Structure formats: structure tokens, C-alpha cells
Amino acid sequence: MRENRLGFKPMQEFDVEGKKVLLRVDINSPIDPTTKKIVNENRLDKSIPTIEWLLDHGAKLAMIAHQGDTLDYQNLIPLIEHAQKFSEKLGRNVRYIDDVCGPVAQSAVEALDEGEAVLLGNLRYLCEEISTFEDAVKLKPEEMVNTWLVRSLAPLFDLYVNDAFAAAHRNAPSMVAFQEVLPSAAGPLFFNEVSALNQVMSNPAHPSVFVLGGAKISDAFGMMEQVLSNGTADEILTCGVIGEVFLLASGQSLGSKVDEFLQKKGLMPFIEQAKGYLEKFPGKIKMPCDLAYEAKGMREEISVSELPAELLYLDVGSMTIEEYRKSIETAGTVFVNGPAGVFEDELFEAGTKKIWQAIADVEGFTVVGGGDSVSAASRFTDIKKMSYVCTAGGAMVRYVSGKKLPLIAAMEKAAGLT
């Protein structure tokens, strides 16, 4: 298994009784835009076994986590509901301090008793933790030890545990810098995520089908060449914006409204890349054969052969759904990232709903990841029928692409292997 090869130290190897433990979790959850309440608790649920083990073994536990970012500011909210959810699920109080690493947070850590837990404030309150800072400043982990977060918290703790694989692609102090100054370990969720993805990467049962959709296409494009070249994927089913880009790459015009949308989102350069993939991997990448749109408040469908039309397409059509279901039904492995359409709207839920239900019914090994994908799986299927539900989205896709993730590198370094 990958974690054995890397030699990450599991937290279970440490005696945590009476020790102050800093646990980095990823509980960044989908938020209702109106109520600002959590609408999917998958990441919270997946963190519970780690928290329980630490508290049951007498740790004095402080947790750090993020919610939202500059790129999705509407989700940047305090973590008080997360703490309340933890308290309910654990059956014991998890205190919340709306301070990340200042004097109030430090005092709360110092006051912890064995078996007690506190969740500190949203990490994204700190400029050093937001994505725009990461992109602009580009600090190395050894330089991050001088950030306010690490300077303030590291001296208070005996052990740092990272169980936030979902954020493994982030080169942020909370993810990669505490390993520079504290004994460090990986949590069981970290190991489970890596193990499931390694099964997809290294030993997939064939045929292996990848279902790639949604609107965040850069990571998916980075993965396609890798998984098709090395035989990890036998077939890729495209939908969402990815499907539209491949249709354009195949020479199909979709209309000026789609062109304007892709231009506005800065996605037009992916068309040339898609052309290269279609030439290099003939027959391996499937595209929608019909699409759905709204007309007078109703769902309508149009065959690709009837395009272009001056429409915006918000789901795949019935013929595409049936074609994709047939591919999925015979698969030995299915890897899913990104919904087929705007499934939050009942008019355009059919593609995601029916394709996800086909995935849930497969006897082979299925992995679904990414916030929207997991939300859809929870909404339309019995999620327990999926072999593994990954908390990660971007990190999952990049790991499967064979890229070295910042967290992996930091944990390797902490284990003395680099």
C-alpha cells in the first residue's frame, strides 16, 4: 500500500496520553447560500474516528480547519456549527473558539485537560492561509515556520497530526509547516484516502471507467493524459463543461452563448489540449450525444447533430445518459469527479441522478470524490453502496495524476525519508 511505501508515521504509534495534540482536519463543507448552514456532513463524519481515538487515548486536543476561501467567499464563515456537529456526533463537548491562533486561542489550548477538545477559528481568517497568498508569495515550508500561525501554536504542542488529505494540494502553513518543528503523524483518514486512490491507480479492475464532469476542469485535464497513457483508465465519459470542451475540440459548434461562457471563464485554451487528447487516444474519450436546456421553465433536449443553437446547456440528455449507463454497468472500476449537470436544479438533475445511480449499482470498485460529486451521491443514492467516498476533490485528482502533493512531500520529510 502507498502509505507503507512512503513510511508515514500513523498517529497510533505515538503515546498521546496527557499530550497536547494539534490536529489538522479538512471539514470544509458545502454551505447553503441563504441559511449559511452545512448541507453535507461527509467530511465531518469521516473525521470522527480520528478525533475519537485521540480523545479516548487521553490527548489534549486542539483542531484547526478551514471553511471557504477568497475564491468562494460566500462559504467563508465561522466554524461554530462544525463544532456543534462534532459535539453531537461524538457525544461529548467540543468547544469552539472564534480565534485562530491569538491570545484567546492560546489560552484555550493551555487550559485543555486530558480527553478534552477545542476547535479553533477558521484558518482562512489568516492571510497566510488563503489561496491568493499561496499563489502570490510562494513560501517554502521551512520559511513558513515564521508565519503567525506556526509561531503562535507550535510551542504549545507535543505532536502534530494531519488527517486532511482533501487539502493535500495546498502549500499552506497549516498543511506543511508544523512538520518542520513538531513530531508529526498522519491520521487514519489520510491512510484510507491514499489506499483507495492507490487501488484505482495501481491495480484497477478492468474495464476502468472515469466519469469526469463539473465546471472545474483544469485538474481533470491534467489527469487525463496520465490515466489514459498508463492504462489506469480504459474509457473517460465526459459531461458538464468538460463534455462541452471536448465537443468543441471534435469540431462541433455549440453556439455563441457557449463560446461566450467559456471565454469569460478563461477555458478556451483547453480546446486545443482536448484536440490533442482526441488524436492521441482515439475512441477512449466519450462525449455527450445530446444536451439539455431550459425553455419557458421546462427541460428540453437537443441532439448534438442539431447544433449549433443559441442556448446554454445545463445537463446531458437522455441518449447520453443511456449510453454512459451501459459503459458503467460493465465496469470493474469507476472513478468519479464532477457532476453531469446543474443537479441542484430539478430541471437538470436527471443526468447526475441516473448516472450516479448506475455507479452505485456497479459490483466493481467505485470511488467518488469532490464536494459536488459527494453531495450528489448523498442526494441520489445510498452512499454506502459506493466502495469509497473520498473527502478530496482537487487533491484526489492531482494525486491520481501522479503529481507530488505538498502534504505528501512534507510528511515524507517529517518521516526522514527525503
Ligand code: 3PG
Second form
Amino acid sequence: MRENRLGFKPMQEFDVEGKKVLLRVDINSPIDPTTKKIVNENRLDKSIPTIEWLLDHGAKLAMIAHQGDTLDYQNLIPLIEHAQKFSEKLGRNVRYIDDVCGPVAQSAVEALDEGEAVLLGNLRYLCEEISTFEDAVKLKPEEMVNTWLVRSLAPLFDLYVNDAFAAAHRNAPSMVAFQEVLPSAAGPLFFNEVSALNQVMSNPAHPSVFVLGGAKISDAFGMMEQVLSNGTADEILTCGVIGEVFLLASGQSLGSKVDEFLQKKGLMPFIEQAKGYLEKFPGKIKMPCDLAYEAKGMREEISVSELPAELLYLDVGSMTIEEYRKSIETAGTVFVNGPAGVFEDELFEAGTKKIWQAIADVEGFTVVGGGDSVSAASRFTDIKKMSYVCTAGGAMVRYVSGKKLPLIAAMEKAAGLT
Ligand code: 3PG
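Alt. form predicted together with 3-phosphoglyceric acid (3PG), vs. the form predicted on its own above:
Now the full complex is given, and it begins with the chain already shown.
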């Protein structure tokens, strides 16, 4: 385990023998859209040492977790397979209870014996878990103690452990309210994640290069100003949709298809913001110099200087890959979030594949996070070559942006630090 510089209590400081422990994990996993089966077990794997430690030390363990969300219902499934996978990985039974905090869940918790574990139902079926962090309702943690979840479960437990840093940005009862009413501790994964990110933020070896891709523009934009202003990043290499937004901000037209795409996704307002960053940080934000597209089932590349064209771009081109590789090669720190292109399609995997391979070969400290980036790293590299693979995506980016995350605030309060 990494050094604890956070001041939260680690779970190992508690005697858990015979105690009822409520563990919040983040096992929100990518799900195959057709079979609805888990396709990447990284978050499950990373939770295993925590569960093992608690069970080995005689805890009566109940776990709460979320899967998917109600925005599109694609990944919103019960946690049965998660419990089965836990059972296989732990070599002991993890019972699944398809109830989050109602009478069935409560009876199952009451019946727990030492060294036994249950996984309760998907938290995202509870409207109060979601509505409290959406715009309409803004409850403070001390108000969330009145939610059905906390009222029903808290009295049954002796200790609350949070090991769900990947959901640290969610101001939900399961994340921030149990700390109000129960002795609370942080799990080892939580410490590891935060320590790795602290290393990037407070003491990065230079040059520090950030590779930002994918389509989650608001996350990346929320972070750029902070990391460039305070010297956490010396250079940002943009790719994916983020790269396109910066090209447009630099005055480069990409053609009406790209405009239509950005319009449809509501991303046009980011162009103005990107212009501001280019002015404020001259030379620090790199953009693709060529892009890849599909023609007659083949990958083709086009130099940005030949644009606009009526095409859609699904990867960065070879010259960009080469240029980015050179920056990465000499970096002391590399932080990666978001793929370079649509790497799931073989035609457009080259950017992500080669850039990720360059990152894996770097001698310096490398941190990769975010579901897609981690999947790409597992697919194209020996992931063990990355210094740290963070389970978090949105939480990681917000943490590095210097934002006080709801979970961190709740844990600090619980530890008497605020
Ligand atoms: C994540 O995958 O980033 C966390 O599990 C949080 O999930 P959410 O973005 O659906 O809240």
C-alpha cells in the first residue's frame, strides 16, 4: 500500500472481527450491449484485496455498489454477475440479494456470520441515489441521512468503509452520508488511487505530458486550465473529438460533417473556450496534424493542411502519432485520459495503439485512467508497464483539476479534518 498522506482512517486501523461492515465499492463495469454480460473485470479485480482483508479479519460484510445509470438504461442491470465473479475470484461465496435496503436486504445483513459476504442490489435503482447529485435536488450529506438507504442500513452496521474512489465525484447518499452516522474508514484502493494522482499533481517529474482524447470534452476542459496554470502539465497532446475542437478553435475548418457532428453532440460552445486556452497557453496544447477516415472500407489519412473535406475523422494520422510519440518518449510523467480514436474498430486503432505503446515504454511515471483508456491499455500494451492504472475516469479528472470531490470532503469531515 502507498503512504497515507490523506489523514483519513484506513480500514486496517479498525478491529473488524465479528463486526458488521458496510463496504461501498465501485464495480460499475462495461457491459456488452447485447448479452448484458460484464466485458471488463478491472474494477472487480481491484476490489478483491479489500474484500479479502475484511473477510480474513472476521468481518460480517455487506457491500453496496452501483452499475450503469438511468440516462440510457444500457448498462443498468442487477449485480448478480458481479456477485458470481466475486465468488469465483475470492474462492468463497458472495451471496447476491436483489434488494438494496428493504426488508430482504436488512434480514440478509442481520443473518451474516463472521467471514461471510453479501452484495446488495444495484444502488442505481434507488431514485434518491441519483436525484441527489442531479441538478434538481441538492442535499447536503447531513440531510442525506434521512434517505431511505441510510435510515435503513446505517443502524445495522458498526463500520462504513468506502473504497469507491471512482465514484468520488458523486454526491450520493451511498458515498457521502454514512460517514455522518457511522465510524468511517477508507479502503486501500482509495488510498492507492489518490496517492498516485497526488504524485502527478504535487510532484510531477518534468516534462509532464497529458494525453487527452475521447469525446468527454467537459471533463478534459475542466482540467486543462488548472494543470497548465499550475505547472502540473507542461504540454497537452489532444486527440479524439477534443483534438477536433482545438483544430476548429485554431481557425482550421474541418468540413460540414464534423460541424454537424459537434452540433448534434452540443459541443460547439467548447470551441470558444478552446480559443481562450490557445491564447492563454501558447504552444502548450498540441493538435493533430493529420486525421484518418474511412473510404471504401479502407483506412485513409489526410493532412490537416488539405482540409476542409466532407469527411468524418475516426483517428489521428501517422504524422500525428509520430509527433506525439516523440513528446511522450522524453516525458518524466504521462497522464492519459481518453483514446485517440475509435480503437474498437481495427481500421482506427492505430492512433490509440501506437500512442499507448509509446506511453507503456516510458521510463517515467505513467498514469492511465478512464474506462476506455484502460481497455485500450489492456488491449494494446502490457498494462503492467503503466506505473498506475486508475479505476476512475470522471473522478480522476476532477480530482486532478483540483476540485474538492464530495467523497474527499465527507471522509475529511469523518476524520475530523474539517
Ligand atoms: C464511473 O464509471 O465513472 C463511476 O462508476 C461513476 O459512474 P457514473 O458516471 O455513472 O456516476
